[in-house]
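Presented as structure tokens, the chain that follows is alone, the form predicted alone.
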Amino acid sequence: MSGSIQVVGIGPGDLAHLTPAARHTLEDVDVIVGYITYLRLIADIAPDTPRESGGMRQEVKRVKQAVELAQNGQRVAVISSGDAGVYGMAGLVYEVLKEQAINDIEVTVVPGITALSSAAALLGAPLMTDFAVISLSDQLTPRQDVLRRVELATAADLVLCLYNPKGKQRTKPFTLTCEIIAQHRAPSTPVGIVRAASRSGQRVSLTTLAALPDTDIDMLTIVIVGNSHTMAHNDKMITPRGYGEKYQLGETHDTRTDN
């Protein structure tokens, strides 16, 4: 009889982001599969229940083995960080089988807070209108399509989340990144660098796109480049949605002339 697989996100890295469904599902399945690094961010959650870990770059012998487990009867969830749906497993779970064209394990998704939610909120507000959000890894995209995606977003003037912008060797795909922005936007727009989010050692930060090529940047980083209305406040950044255009948001209300 197969088992099933739950697809978990654990949120950006605190235990207080943690949702209680994520909680609850980690505490009643038979064997939790994951990377090394997110298990022990778990490791007081359910700490009887088996573990099976990978290193980076293990994602689809990981899968393989929750499939494994999962058609010997077991319960098996399979974490990502932040949310399992937002460039985590769920995708990958769901290849496999395809693939390997199983149909009787039960599937289930169980979302996360991203890592983008928890930058986002350090920052102030800067997701207050559209936004894209584009992984500069070109492990498993093709650089020329990373690099439209940016071309298009930055033409449109979204906002700007860019997921894993810089690796030790993987540089490139950062700096051509950040010359395609600077031919849309001003020197002067405000820049958010939040690294390790709700993790130890998070740091968070404002900068402008014209110091953004020289900023200390990393895998672990989430950078927000402001559209053409972004604005820094008291050490925050805002994008407006538009509040400002209808109302008169500098007027102190007057509760007496209510009726």
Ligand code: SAH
Second form
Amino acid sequence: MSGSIQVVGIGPGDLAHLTPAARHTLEDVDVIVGYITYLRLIADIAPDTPRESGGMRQEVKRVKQAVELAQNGQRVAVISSGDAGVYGMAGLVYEVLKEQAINDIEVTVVPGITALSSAAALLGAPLMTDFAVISLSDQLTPRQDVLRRVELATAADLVLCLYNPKGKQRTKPFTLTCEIIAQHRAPSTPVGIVRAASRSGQRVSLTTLAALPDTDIDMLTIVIVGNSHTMAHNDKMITPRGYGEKYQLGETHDTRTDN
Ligand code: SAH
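Having seen the form predicted alone, can you show the form predicted in complex with S-adenosyl-L-homocysteine (SAH)?
Complete assembly follows, chain above in first position.
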């Protein structure tokens, strides 16, 4: 009899940001499969439940192992940081099952708080209007496609959320991305940088587009570049949604409702 696979987003790090549904799922399954760093983040949850880990670039191997365990009747949780459906494991689980023509394993995706949401909260309110999320990793997506997405999203004045901005060896896409954005946006455009959101070593900083190329950035960082309306105020990054155009935000009473 086949078991099941639940693909669980564990949130950005701190267990306070793990949803009750995700916690319940992890407490309920027979085995938890995940990258060792993420298994450490949930070490206190269901400590007696067996874990299966693997290295950083072994996602395919991990998913195949999860499928095998499920075929043997186990209820398996496959974990991702943040949300499992945002640059996470959910897609790969479905793809492997499709390729292996396995249709009798029930798959459920349990959502989590993404790095994007945690970073935005720490920075203030940078995502109040339309934004684009782009991963700068050119490992699975050709570099020219990544850069074209950056170009079009920048030209459309979308706030930009850059995942996987820079690796130890992989620095070129980030450098080129900074150059592309600089062609469209003012050097003073606010940029928020969040490293290790809700994990030990969390770092939050606000800088400008002009300073971005020289900022200390690694793979555990997410970068949010403001649009032409984004402002920095009291160390917070705020993208107005447009209320200020319609209402008198500086008045103590809402004159519209008074009328
Ligand atoms: N599924 C995750 C994304 C995983 S991709 C999500 O929903 O957020 C890995 C990238 O996510 C990292 O390179 C980094 O850009 C970002 N990231 C993940 N966790 C983070 C955290 N705690 N703080 C800042 N960025 C994070």
